[in-house]
Amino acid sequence: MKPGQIAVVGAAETTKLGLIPELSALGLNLDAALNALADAALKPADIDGVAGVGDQPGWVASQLGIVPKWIDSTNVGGCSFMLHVRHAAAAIAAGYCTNVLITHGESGRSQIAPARYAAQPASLSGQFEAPYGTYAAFTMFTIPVLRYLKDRGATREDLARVAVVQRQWAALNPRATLRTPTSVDEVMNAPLIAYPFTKPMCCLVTDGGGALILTTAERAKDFPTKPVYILGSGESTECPMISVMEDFTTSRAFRISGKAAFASSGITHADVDHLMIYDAFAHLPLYGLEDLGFCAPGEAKHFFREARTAPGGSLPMNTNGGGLSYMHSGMYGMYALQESVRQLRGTAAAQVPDAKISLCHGVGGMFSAAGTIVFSNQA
C-alpha cells in the first residue's frame, strides 16, 4: 500500500463524554457512528466495511442495517483501533471494500452493558500473576515502571510532570474531564493508589466512544470534510503477560511498531508534527518518546522537565489532554486518532499551528501490544 493511498473522511466522539448513564457499550458505539456517519455526509447504506471490537462490528452493522463485505473484530486491548486502521487500509486498497466504519463505545464509568475483558482464572495471567495481586491495570504497569525508574534515573516527580503536561493541554479543551491546573506537588500528594503511582498519575474512568470512516484518497475528494491521509503504520505484540516482558525498560511491541510506521510512511522524526502516545499511566509517554526513536533510552524525561512536550514545547504531544485528563473510558486508542485527525484538519481545541504530519502510538493488553498510525493532511 502506498503513502496517502487511503484517507479519514469521517471522525467523531460520541455526542457526550464523561458520564452516559442513559447509553449502553452498544448504545455508545452507534452514537459515535451516526456522529461520523452525519461528518462525512454518508448513509449506512454507503458503508461496506466494519471493524470494532469483539462483537461490536456485527452488532453495529445489525442495528444500522448495513450490510458488510469486510468485517475486522481484533482485540488487543487499548490499541485495537490503530490496529483496525491499518487492516482498514490494507483492506481498501486491496479492493476488498469501498468506505470502512470503525467504531469504540465503552461505559467505563456507568457500568452500562459493559463488555467484559477480565482474565478468566484458567488463562496464563489467571493462573500467574492474577495470585500475586496483579489483577488490574494500576497493579500490572508498577512492574516494568519501578525498573524504569531505577535503570533510567527517572523519578517520581517526572511521572508526575507527565500528569501537569497532560493537564495543561486538558485547560485548553472544553470537552476535557479535568481542566484545572494542577502542580508536581499537588501530583506528588494525592492519595497512592498503587506505588509509584498517585491518583492524577493513572487515567480516567469515563463512558465515550468514537468512529472514524476511511475511503480511498481518490475518492475523498468529494467529502465535504478535509482529508487526513494514512502515511504509514505499523502493529506488534509481545507477551500474553506483563511478567514476562523481554525488559520492563522498553517495549519490544513498541519498537517494532513504531519501526514499522516510520519505514512505510518515508518520515523521520524531525518531520513529526505533533505526537500522540497512549497515557493510561503516566510512565507510557516516557517509553513512547525513547521507544519509538525521539529520544535516547532515559532521555525522555528531559522532554517534561524542559516542557518541550507541552503548549508552546518543540513536540507539542497529546494535546487533548490524553487518558490522565481528557478521557479514558478503558480503550483510549480511539481518542488518540480522534486528537490526530482533529490536529491535522484544523479543528482541535488546542490546535498546533500548521501541523502537517501526526504520528499516532497506542499501546494495549498491559504493554502487551502496540499500534501506530502515521497521518497527514497532505497526499
Given for the second form:
Amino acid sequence: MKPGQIAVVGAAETTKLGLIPELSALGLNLDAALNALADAALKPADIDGVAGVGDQPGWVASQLGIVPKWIDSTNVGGCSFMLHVRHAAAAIAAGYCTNVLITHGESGRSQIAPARYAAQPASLSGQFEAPYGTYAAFTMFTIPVLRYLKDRGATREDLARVAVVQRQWAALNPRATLRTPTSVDEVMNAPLIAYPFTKPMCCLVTDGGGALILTTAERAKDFPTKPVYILGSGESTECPMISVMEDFTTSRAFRISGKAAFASSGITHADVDHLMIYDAFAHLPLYGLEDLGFCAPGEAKHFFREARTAPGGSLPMNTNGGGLSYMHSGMYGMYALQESVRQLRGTAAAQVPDAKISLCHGVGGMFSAAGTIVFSNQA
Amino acid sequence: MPRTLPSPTPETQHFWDGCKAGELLLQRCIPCEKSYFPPRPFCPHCASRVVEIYPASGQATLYSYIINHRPRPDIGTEPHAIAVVTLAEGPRMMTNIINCPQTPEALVLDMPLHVVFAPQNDDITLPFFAPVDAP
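Alternate state requested, the form predicted in complex with its partner chain (shown: the form predicted alone):
Next comes the full complex, this chain leading.
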C-alpha cells in the first residue's frame, strides 16, 4: 500500500456520548454506523467490508443488511480500531473490498448487554495474575508506572500534569464529559484508586461508540466529506500478561508500531501537527512520547512541565480531552481516530489551526498491543 | 468469598505441585541455559523443547507495584499491594507482598524479598513474597 492510497470518507460517533442507557452495546455500534453512513452519504448496500471487535462486525453486518466480502474481527483491546484501519486499508488496496465500515460501541457505564472480559482461572492470566487481585484495567495497566517514575526521574506530579492538560482541552469541547479546569494539587489530593494513581489520573467509564468508512483515494474525491488520507501505519503485540512485559519503562509494542508508522508514511516527527496518544491512564502519554520517538527516554515529563501539548503549545495532543476527560467506554481507540479525522477535516471543537498531519497511537490489553495510524488531509 | 484461584493445566501442574510442596519451580532451557516463567514445555528464547524444571532460590527484588484502594471482598477491605517481583534467576512474576505494611513508605522498589508459601485450599498454595528482614 502506498501513502495516501486509501482515505477515510465517513466518520462519526454515537449521537450521544456519556450516559446512554437506552442503547445496548450492539445498539451503540449501529447508531454510530448509521451516523457514519449519513456522513458519507452511503447506504448499507454500498458497504462490502466490515470490521470491529470479536463478534461485533458479524452482528453489525447482519443488523444493517450488509453483505460482506471481507471481515476483520481483530480484538487486541482498545487499539483494535487502529489495526482495523490498517488491515482495511491493505484489503482495499489488494482489491478484496471497496467500502469498509469499522464500528465500535460499548456500554461501559450503563452495562447494557456488555462484552465480558474476566480472565478464566485456567488461562495464564487466571493462574498467574488474577489470584493476586488483578481484575480490571486499573489493577494491571498501572503496575509498571512506579518503575518508570523511579528509573526516568519523574514524579507523581508529572502524572497529575497529564490529567490537568487533558482537562484544558476538554474545557474547549462541549461533548467532553469533564470540562471543569483542574490543578496539580486537586489531582494529587483526589481519592486514590490504585497508588500512585488518583481518580483523575484514570480514564472515565462512559457509554458510546464510533464508526469509520474507508475507500480508495480515487473514489474519495466523489464523497461529500473532505478526504482524510492514510499515509502510514504500524501494529504490534507483547504478552497479554502485564507481569511479562519485558521492560516496565518502555513498551516494545509502542516502539515497533510507531517505527513502522513513521517508516511507511515517510514523515518525520517535525511533520506531525497533531498527535493522539491513547490515555487510558495518565502515564500512557509519557510512554507514548518517548516510545514513538518524540523525545529521548526520560524527557516526556518536560512536555507537560512546559505545557507543550496543551492548548497553544507546539505539539497539540489529545485535543478532545482524551480518555481522562472526553470519554472512555472501555476501548477508546475509536474516539482517538475520530478526533484525528475531525482535526484534519477542520471540524474539531478545539481545532488546531492548519493541521495537515495527525498521528494517532493506540494501546490495547494493558501494554500488550499497539496500533498507529498517520493521517493527512493532503493526498 | 475466596480469592480467584488458579486452575492448573498440564503445562503448569508442576509449578502448583511445587508450591504445595514448598518449592518455587522454574524452568530453564538446556541448550541456551535461560530460565523462564510462566511455565511452558519449550524455551521462549530459542524454541528448544529440551528444558528442565528446577527449584528456584526464592529470592527476589521488588520491581514495581500498585496499592489497590478499591474494595475487594475476596482479598479484604484494606488497601493491598499487587506487585511484580524479579526473581534472582531472572524471570518476573506477579504476587502480593506480605508481612509488610501496604504503604509506599514500606514498599520500596528494589527491596530484597523472599518467597512465602500460603496454602489456600487442599490443592492450591500461592507463592507470596515478604521483605527478607520480616518473619
